[in-house]
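Only one chain comes next, encoded as structure tokens, the form predicted alone.
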Amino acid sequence: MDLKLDHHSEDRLTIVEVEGEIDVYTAPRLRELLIDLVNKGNFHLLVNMEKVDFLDSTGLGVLVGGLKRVRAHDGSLELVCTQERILKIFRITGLTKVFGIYASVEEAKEAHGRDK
């Protein structure tokens, strides 16, 4: 399975749409996109993972790396994910304590609006 990436901005939040598998082969594309967005001044990222079928340790590393990049600019990187098999990975690794994980883009946008 391939990886489809897209992004758009709403207010001060950049929403990254991810679809497919994030693994050792496709994760570099997500890494490049996150780096490019941060380099262009997008420091508040929301990664929508609702259509992600698979996530491995390489993908986790890309997300953690993206989080470090935005935090260097007092930014945020949060996730939308309701799939149990993906959420389980975040729970097992303890990353639920690191990332804000929301059930929908709307819920994340509301939370982001409150944090401004």
Second form
Amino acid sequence: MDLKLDHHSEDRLTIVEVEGEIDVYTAPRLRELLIDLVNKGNFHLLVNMEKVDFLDSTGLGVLVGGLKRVRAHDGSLELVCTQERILKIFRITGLTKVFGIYASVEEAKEAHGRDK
Amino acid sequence: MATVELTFSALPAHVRTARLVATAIARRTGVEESLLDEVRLAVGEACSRAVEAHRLHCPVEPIRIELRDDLGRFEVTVTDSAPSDELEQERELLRFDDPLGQLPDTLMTGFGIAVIVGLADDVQVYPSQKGMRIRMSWPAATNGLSPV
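Hand over the structure of the form predicted together with its partner chain; the form predicted alone is what we had up.
Now the complete complex, all chains and molecules, led by this one.
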């Protein structure tokens, strides 16, 4: 399956919907979207990965790159993910300590609201 | 021992094909369904790393992948032709406690190898000036589901 990307804003939070496979072939499109969002002043990003079938280290690199960009503007990049096969990759690489990972968009929005 | 060999140009689009072939053969070899995701990801990581290295050093050279049914093990070997000492040095420099402080290429190389090591049941990495060979294997049914 290819990669489908969409995004919308709710208050100060920009929710990025990702569906399909994030690998060495498709990750550049996600990278471009994150860069574009940051360049347009969206510094609080929530990436919903519930419909991601496959994620490799290239995808991890893109997410880490996005986090670095938003942090440069005192922003945040957090994830929604409950799929064990995807979470396992974050655990193996120690990135569960770097990203806020939530079980749902609603849960992430509530946490984001508390942090405002 | 039955072997399938695949060579492909160093293009990112072909990595998905390699993943699909490896997963299909793993299934036919009798690798448990619960391990197939790990096979898919580890093979994808090894091929992605090889593609990136070839694009940097030798873009016209093909990458080779061998898939082998060997005495109750499903064995995959990914071989590239890009000098890998430099990548090994970067891997040693990678600090997983500070991923935000890493250069993107170093980060992905280090993550890729870390993911393979974390997923494969048995992994050997052989770096050299002539290229890197990553061999990994998983348990499979001794008689497989059907010949590879």
